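Presented below, as structure tokens, is a lone chain in the form predicted on its own.
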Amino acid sequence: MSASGDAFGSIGRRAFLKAGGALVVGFAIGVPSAGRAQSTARGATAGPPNPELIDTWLAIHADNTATLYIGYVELGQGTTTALPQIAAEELDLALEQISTAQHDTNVTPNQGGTYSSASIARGGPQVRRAAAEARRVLLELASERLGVPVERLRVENGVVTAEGTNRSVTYGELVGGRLFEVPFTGEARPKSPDQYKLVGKPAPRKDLPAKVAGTYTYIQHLRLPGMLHGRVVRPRGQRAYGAGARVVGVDESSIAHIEGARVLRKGDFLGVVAPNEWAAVRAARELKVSWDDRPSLPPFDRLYETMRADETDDTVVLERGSVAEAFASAAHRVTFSSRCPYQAHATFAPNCALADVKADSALVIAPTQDAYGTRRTLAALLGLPEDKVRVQYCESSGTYGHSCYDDVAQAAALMSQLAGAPVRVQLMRWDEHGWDPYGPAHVGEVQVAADTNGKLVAYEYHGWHHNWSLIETSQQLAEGTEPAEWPFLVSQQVSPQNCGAMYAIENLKLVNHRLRTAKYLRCGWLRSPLDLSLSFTSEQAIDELAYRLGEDPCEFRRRNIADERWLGVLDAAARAASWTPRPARADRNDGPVVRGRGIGLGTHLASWGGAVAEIAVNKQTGHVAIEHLYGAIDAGLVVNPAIVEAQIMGQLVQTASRMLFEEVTFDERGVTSLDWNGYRVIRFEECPEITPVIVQRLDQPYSGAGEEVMAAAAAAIANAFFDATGVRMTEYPFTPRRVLAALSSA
């Protein structure tokens, strides 16, 4: 198969583009013409396209339907159903009338990653632009069919009607096989929220119907013709980022009974391949290899001590005001330490990918959350232009931020590229599991005091931790490529919004101490990253000074919130679970089952966050049970309320699992954490109720909803903990082993 041929072709579950036939909305500067016959042939060339022109955007088909062409995946947060609610407000159409094309960096645009929240909130204004660009070269078009002034035409459905006449035209039949060329003016003016009609309203999602019938494809089902299966071969567990898999002898004759299977090596990268995929799952596992195995990570019981105790590089993240004066002045004060653990993105299904590679060209078919990012790591790796590689993008289950999706694409690259044919690469559970960029672990001291009334004065947080790694596992073993971080990002450091800045104090100090990453295990960003570690930590301190001056937390709390946006989601979440005044251990009991409640702030990087937990502890056994979780976000104006809410409850239900189960574990030689029975999860019966409620503001930008409820929600479940059982837990997660021990020593 060529590199700009369309990979989804041989499929029969469904076509994997969508843009087969459209007659494209084009535009040519100044007005638009009657038109010259074009035709336009998406995927033959290298993207991005130009984000200036509206065809990037969107194309109109001749059955008055429309697709629109977005840089965002669809990871299961319902973007290819936002993203066209957008369109279709600004266009005047159905949702039902507007698909979208899967991302393809021959054919879609470069927005950038699909993390950080970002798809709505920075991909909402380019598609609300585009699209209000093209109704109103639509509407020209439509004025100078009916002979009426764009102020007298009215759209519906995408049917352009002449006031107080029966004439109209679709937009279908305005575009015809007519292409226009007119990049963006800046004349067009997106509706008013008072206008919307679907923005701000809740849709079905348009991906749900076919994955809850079964028929969704996703990349686990993708072939190509004459493809090859294939399966790294590693260590069962990772060792430091810094010290790889080295390769010490390989016995290549330990698998020649096996019909087919062959070796691949490229430095220290080593995968197989066979005709059938039992024969290469069977190759991998039989596969004699021998392993430089000394030592390389701390002691899995040492680690927050070492961590504590290494060099670091310090950055003061934030200061203001005399923080030594205040505390030394200061009536009341708390001092707090926690120990956070390293956790995995445990996809549900191993991450799989497809690859092509040829002498000149090559095909990536990827889960990746950033195509063009992963294209142009793959050209480096392989040695190809970077317009010579075409990434298409296709589902795998949940990821929850940067999990192994750009690892086997890597792997599957190198793997087509050694054979010489099309090969695809599904990851074992212990792959996946062992060699994870994991959510990197934390270490947190805080201290915080106030003053007879009450008031906020001091705050100091101090955060140990490592940078995430740059270097794929793949590139790593294959190029001997020395271990290197990513660029700085905020979501790397101490967060001033997880750390006291939702309260107005008027002394602060945030310092971040920053680890050597090779020291320790591979990390990349994990839904939410750092935030539950540094709530669970910071909202702690806040609620065990509301303790201490007999106040109630959530009333402590909105006696020193800064802004208005925290003090709706403060009050949304108390009011959704009927908080009422009381300070924490008032209503204590002493029987072998306990229950308490707790309320918490925290966000990630943009929107705002509260919660509340109800808990209950056997003080016997030390099970813990989260029964009730609220969580309140304030986005900004959010566009589908329905899978807002949906988001929230995923959110909450992941911040259970990783509160009361989730950790990653190793011993001085790797990871050994490598199964669901290693790596434990929340079951579907232990997970809590959830109520979900949305701060909603029309009158603001949209600002992401994605994690940023599981920051408050950890710090709830902490401090619900403590009201129940009067015990501050000081690391998470809450197993019965960490809780009996808490409760003893208490």
The other form holds:
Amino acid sequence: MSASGDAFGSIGRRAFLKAGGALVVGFAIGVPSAGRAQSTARGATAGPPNPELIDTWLAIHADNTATLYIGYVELGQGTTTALPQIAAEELDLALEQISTAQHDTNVTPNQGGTYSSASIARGGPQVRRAAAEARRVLLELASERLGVPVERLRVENGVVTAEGTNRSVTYGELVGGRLFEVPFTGEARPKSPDQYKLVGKPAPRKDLPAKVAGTYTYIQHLRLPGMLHGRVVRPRGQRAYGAGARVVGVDESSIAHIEGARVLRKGDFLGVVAPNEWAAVRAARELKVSWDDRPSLPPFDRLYETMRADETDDTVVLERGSVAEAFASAAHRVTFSSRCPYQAHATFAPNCALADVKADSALVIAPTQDAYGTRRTLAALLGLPEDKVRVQYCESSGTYGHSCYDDVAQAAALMSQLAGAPVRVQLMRWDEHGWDPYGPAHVGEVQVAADTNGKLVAYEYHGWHHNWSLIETSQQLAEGTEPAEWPFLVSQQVSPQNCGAMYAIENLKLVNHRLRTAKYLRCGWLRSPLDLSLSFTSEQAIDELAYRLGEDPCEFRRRNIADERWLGVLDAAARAASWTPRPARADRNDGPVVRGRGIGLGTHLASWGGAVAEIAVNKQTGHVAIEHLYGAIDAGLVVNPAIVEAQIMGQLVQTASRMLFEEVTFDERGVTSLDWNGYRVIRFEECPEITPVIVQRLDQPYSGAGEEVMAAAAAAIANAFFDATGVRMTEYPFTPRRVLAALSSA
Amino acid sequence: MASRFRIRVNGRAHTVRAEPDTPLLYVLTNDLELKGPRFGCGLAQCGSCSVLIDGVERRSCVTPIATVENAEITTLEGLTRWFAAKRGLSAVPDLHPVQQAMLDEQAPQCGYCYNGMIIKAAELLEQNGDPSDAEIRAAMNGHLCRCGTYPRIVNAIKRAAQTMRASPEDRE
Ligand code: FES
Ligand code: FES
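Go ahead and give the structure of the form predicted together with the partner chain, now that the form predicted on its own is out.
Below is the whole assembly, all chains and molecules, this chain first.
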């Protein structure tokens, strides 16, 4: 069985390097050793394979192991453990008997991209269905073989036994190495949750042994025979999305002294290649290029004013009741406005991709979240039909959304096409930080009102931001493509889930003010898109209302809560933090370091999140320490609680980082936060204690758990700041400078 | 001009041809095909490329090849061997106690930063067999984990320290 821990199965890196012919090597990637013959056939034609066939999803090997073919990728979030867990459950296999094939557009199905916490929410039911169909067929075959009706068969670890006899047959003996060649019947019935033996229980991650041993293959480790090392050449720090980066002149002689280095150019897309990697790095650094350097961005210190005053396309996202009347007659009203920064994916490893582009076909290996989506844009860029482009996934460091992985795939493809040789492109730290599709900045204005009984009666939210950029940098520079925006609206607008949905409010209005993207920064989805900004704004207003009413913020939320799922996470977070009721500011302490606690609710698109934060603020230095974060998620049925606990931990630490440190900075000529000094993220000494809480709901459908407690935690941190200081932060990150300014103007 | 350099990595001598200013990292990954040290920033800011040079954690991304000719370089691949030699163990274990503890704690997410985390923690535990939380955080503070797995790394280092103190084979 190929260990899914090593992305390239039994094919070691050395073999990979030595094997002749890149395409051949490429085709062997992800082939499980036990099922090679069959799987080679699998890779021979362009996908996606028919999702209604069992063979698309599953192969049973002669040694009684299985390979699961999934269209989701391992990003360190446990997909290659949790989805096999679902399949193993239905098939009564041990988790060790099932591994996953690497995502590959010639092999694996199209499940639509590993984002919006989709792998379990959308992929789970698909895998469960396929595994149940396979089990149905396997039991029919076993029934024939053993001469016993299906009802009298028992399965354990892939061994089918006739009840009350010692006769048995393994799955491997029944179909090992052959295809099922059976479509779904729709008759297979998945197990009911009370029969679960594996699902709902913690299981160790399959990819971790190789990751701690240092034998795991990340994309940065791959090499293709005869390949060149490539680097992109761009200004340090992107300009406005609409401005691209215009080349005025290139002095190729400036790198003539670097052995084997060549300049590649298509339009404004500029790169260098060399057989030696350090030569490529030096060539990119030393190549003399003059860029059109006209200012294109709004002044950094007037960003929010510019956004607020700019031309917008306005949409009423949701409206019910009569907000104006309700506000007019309400006993208590609070308005609050916020300014929230651009933040970066800032992947720990800059993205990397390899491409071998020939006249009539292309192989591209990239750390994409959506191999089929990447294939589509690559085909257009290379002028090849889609079925002549093969995209294979290989893991890089965590991406937390749409980082530069599509951009680097395009860069590698373009450079391979221009060089006529396989090319590996490794972005440099400043490329990744400087040309990231950031999470958009946001200006929020919210008004909330309660009646004399402390019941929420009206809510209105206005949000200003711009959409995600559709055109990758490489394509934009190479072809001069006009900037365009992602058409997909959910996650790019004021989201009902974070603006009022957690409370029962009769009168509610949400308005989205969409800015035109061209004069702002390039943007994309960053883990829990817009949610932190929305809840930072919305939940502070709710908190302020509780404070004005002299109520405990948790009790106030409980009384107004929308439903039992929200109540469940609110109570779970409060209980974990041993929350005792008191209004904010009731425990005032007046030394130089003041402490506070805060609570918040929020989510992404599905699931429910609640969080409590405990923080300390040094009023003399402006330094904020987040001491403890408690985060509760209700994601329906949680397949592997150990993985979800780890996900909650990661979300809470990242939220602490985003609230305290992270902010993309720029001047009118471009982005200036280009490395880990310019773009600060949280470190060991600043990391809070973390308490993850899972609200397990065995009887509810799976929903996402990879980004659903960040909004709640952002709000909890902001509310804790108020509890500690009596001052509401209207902007994050809470840098010492910003904190001191807020404290002194209060 | 490219020159020839003799380096010792994980107990073996290698001769490589490189420009003298080539960072050691590129030689380890390209010429020696090692997977432990890996590119993260190239600026000595993140710890992704860490190796032990004469037992001290160093950033191979900013260490020119010309400066390490007479040094003993240990990468993640050679860590168990280095550990066994330090401790006078009769056999080289499959994993360093820090690696085993990282696994027991299910610490990594993407795991890319773990080369540096393991190297740095192994260095720390040679100097301080019973570090406090604060000492661990201070020692590790120059290593970033963007996935936010710091709490489990701290737990794993404490667990490894305990194993190493309890180990009967530890003859120090
Ligand atoms: S790659 Fe060397 S410290 Fe980041
Ligand atoms: S585990 Fe992903 S960067 Fe540390």
